[in-house]
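Taking the form predicted on its own, here's one chain by itself in structure tokens.
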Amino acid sequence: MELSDNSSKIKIIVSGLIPFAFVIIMMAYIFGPGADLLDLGIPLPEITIEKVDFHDSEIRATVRNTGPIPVEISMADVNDRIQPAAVEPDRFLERFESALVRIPFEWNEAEPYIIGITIGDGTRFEKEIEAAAPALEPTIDLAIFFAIIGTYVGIIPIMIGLLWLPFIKKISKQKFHFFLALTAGLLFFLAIDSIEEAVDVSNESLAGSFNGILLIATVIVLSFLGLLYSGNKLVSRANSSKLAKPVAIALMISIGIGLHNFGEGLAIGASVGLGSVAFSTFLIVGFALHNTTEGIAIAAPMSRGKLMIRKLAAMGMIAGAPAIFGAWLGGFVYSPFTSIIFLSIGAGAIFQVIIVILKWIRDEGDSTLSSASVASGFAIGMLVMYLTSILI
């Protein structure tokens, strides 16, 4: 009997592997003996200037080979004038390999520059810098500066938003549904905002070979599915553990907002480092006001449980503190690829939290999610976020 079962399992495994074997054979033939039968065209070289740093009497450009064939860096120019340059570690780049091009140049702060790189076949690639700014050097003072900025735009506004908790605790069930829907509206706007920022970074700095839009969509879906599974596990265990359901949902909201604020911190740090955005007090005030509404999103589900100040403060830190880490990472080691990844994860996490909130409203009696309180709450949530975003 056991031999029969083992034999049937082996047959199932073999039947599943046979198609894969034929796929491998087919691909090996296409790119091997059968390559002459296919007109694959002429592969074109491509490089991407990922980053430009301005140091004392020197411009440093980080270049990556993002094309299908190896390339050789032959020369560099600044504003179409050829300049002597050194390439580290060497001029020859295999696919996806990067190099540092060091150009001795007396640049002036706040002036625009176009950095050009020409490869062996004469093709020139360029990157425009709107306003030159000295590259940031990791120092304790600068790290403290970013921590203060992250606290201003992340932690303090969310803590202020949490102060609405006593008010939300005293309202009726219908008005409570309004605030839950308001939370969903706020979060939906944040998710769209995250996607827009990721697309902007992709268009400005990511090589076309990485398929930025598809990368964003893939990461959003994967993070959504992963967090949906873990979120359901967290809520299902809440009833049988010390962790109450409102706390579990508020925790998920905090994590989603935290991922979004991490991306926000990345943008702030990168803007300071690249000198591409007028970083002013007005900008900080705009972010702070915008993020105050995120505290309401955490306070709404927590209002149906006991008042737990320590847990509430912990939620605020989970949601706000990532802005500090994002500012450090964005300012000192900015990477467009990681920026897109984190912004997309944030969007996926927020979409998952919205599903949980709407499910909660439905379980509490509003089965169609079409009542006036839900519809108006969702709409007002998005409207509030839009109006506060205008200040940024």
Second form
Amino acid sequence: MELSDNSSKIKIIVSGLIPFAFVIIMMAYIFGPGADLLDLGIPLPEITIEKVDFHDSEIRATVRNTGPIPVEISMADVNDRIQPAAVEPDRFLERFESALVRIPFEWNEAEPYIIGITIGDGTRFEKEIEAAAPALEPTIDLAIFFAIIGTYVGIIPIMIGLLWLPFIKKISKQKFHFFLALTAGLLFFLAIDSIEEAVDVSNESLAGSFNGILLIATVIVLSFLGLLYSGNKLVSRANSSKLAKPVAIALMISIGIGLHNFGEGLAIGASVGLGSVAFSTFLIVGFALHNTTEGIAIAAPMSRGKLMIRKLAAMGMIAGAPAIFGAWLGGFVYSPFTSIIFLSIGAGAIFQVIIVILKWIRDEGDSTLSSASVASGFAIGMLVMYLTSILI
Amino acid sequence: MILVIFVIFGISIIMIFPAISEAQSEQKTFVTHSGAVVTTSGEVLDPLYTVSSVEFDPDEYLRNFEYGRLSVSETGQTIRDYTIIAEDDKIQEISPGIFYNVWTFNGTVPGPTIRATEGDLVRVHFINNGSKEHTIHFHGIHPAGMDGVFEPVGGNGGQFIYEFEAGPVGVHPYHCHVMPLEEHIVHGLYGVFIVDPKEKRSPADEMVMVLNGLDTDFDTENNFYAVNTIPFYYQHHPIQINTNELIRVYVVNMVEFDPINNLHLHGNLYKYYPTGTDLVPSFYTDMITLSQTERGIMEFEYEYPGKYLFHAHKVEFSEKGWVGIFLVKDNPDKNSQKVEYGT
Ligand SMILES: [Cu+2]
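Could I have the structure of this protein in the form predicted in complex with the partner chain, to go alongside the form predicted on its own above?
Entire complex below, previous chain first.
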């Protein structure tokens, strides 16, 4: 008995290992005797100038090897005029390695510059800066400034939006569904907005080898699935504990919006860092206005539970405060790669929240999600967002 | 899933802080032309002030003239035989750390400066060791079959003998004339051909300056400009001349892509002979403008010793390498080391 049990176990293991062995043999062949098969085309070197900072009498470019082969940085220029420079830690970059190129240069504030880097085979890469502005030094004053901006953009508008709560509390089920659908519409618009922003950053500053669009898609799906899984756990636990379902859903909405606002903070911080004052003002005003609608999104599910001022305020903080962290990160250590990641996580989180809201409407009786209140709510949510996006 | 997000964050953080762990070890300093002092733990990229150890020697090229192998025909005409070999597979460091595929005549860009006296029989034995077809097209006067246009010479050992009488007097370019012509010229297949008048020019310190450009990334714009190929070379290695000595410079503009080039001399003016065909100067100036393959002869003397710049007054060109210095040494003995040319 024991013997046959063992032999069947061995059979299972062996049958699992045999294909695996063939995979190893195949890979060994491709990289060994069959290596000629992989010799496709000519690998071209590529670097990306990810960031340009303007310091006192010096321009600093962060350069990354984003091509398939190692490169050597050989020369720097400003506006296509060759300049002496220093490269730290050294000029030889392996794949994905980066270096800092320091170019002594008496630059003028608010003027545009094109920074060029030439590598060993004579290929020149460049990045255009619309207006030179001193790099932000991480001072306490500036950190406080960003915190205030983040508060104005994130926390205060959401708190204002939460004031809709007493109103939503008093309305009928149909109208309540309307507001839930409206929330979903608003969020859907925000998700698209985040994706668009991430694509823009990818096109402007991310090397082609990162496959920006696929990176965005992958991160959105991962964050969506991750939050869907953990969100369901949260709700199912909520069903068997003190935490009420509306609170759990509102919490998820808050987290999703928080990630979105983190992306907004990044955008504001980065634009202040890039010195485009008009653009950052535009962003601050615009985000502040539309973030009041995010308050409605949190308020809508909460209106079905007891009025819990403290929990509500906490959710306002969860949704709003990340704008502050985003502004810090965007202003002090901006990186195109991270901002794309954060914006994509935000979009994935929002899609997950939309699913949860729609499921909730179905559970409450509107099983086809096609009632007048749901359809009109979703449509109006998107329209409101679109119109405010034109206005600001 | 949470773990995945953590991993993504981790990677992001690594991307934000590149090379933060690199030890700040040895510190170097360098001073720029604007006086800025930079201290760095890294490497210095400085084609402007770093003396480059390039393979092609612009100093040697500057005053090197090839008169050919001499013989005399039955009719008493001087015959000059030259050998020029074309190649197109040489990778040369043209600026510190920058490697470019040059196409060469006799292994250099520009090719050798060949020189004859008006009326001599010039015989150029051309060997094409390149992988593509090449020719030599001489500016000047010669029969149709010797023009280097309709007689492409095959690569890998193809041969042709160009034979014509030297003329007219002056400084002329020669270059490959195979299509696509721009490609063959920009890669470096050109050189200078000087025809001396029978009654020699006055003794002088003579030199050749080919104004050229290098498009190292093939986007039909020059990444470098130079006099005699190596950017900033004569800035690092000033050309030494003497006061009160006649200097004669044969200038040939071989820059492609840009409509004009120019040459400005500091602290002096020069007599200028366009194309060198006239023995009387046309201008007395410190600034000439040259279109593609336009050329001429400059003559000047320096009265005061010291350093004098010469450069393209199209500042873009000078800031991308077309700039040099004359180091004028005091020469108390007027009329001393003047050299006679033409043998
Ligand atoms: Cu050719």
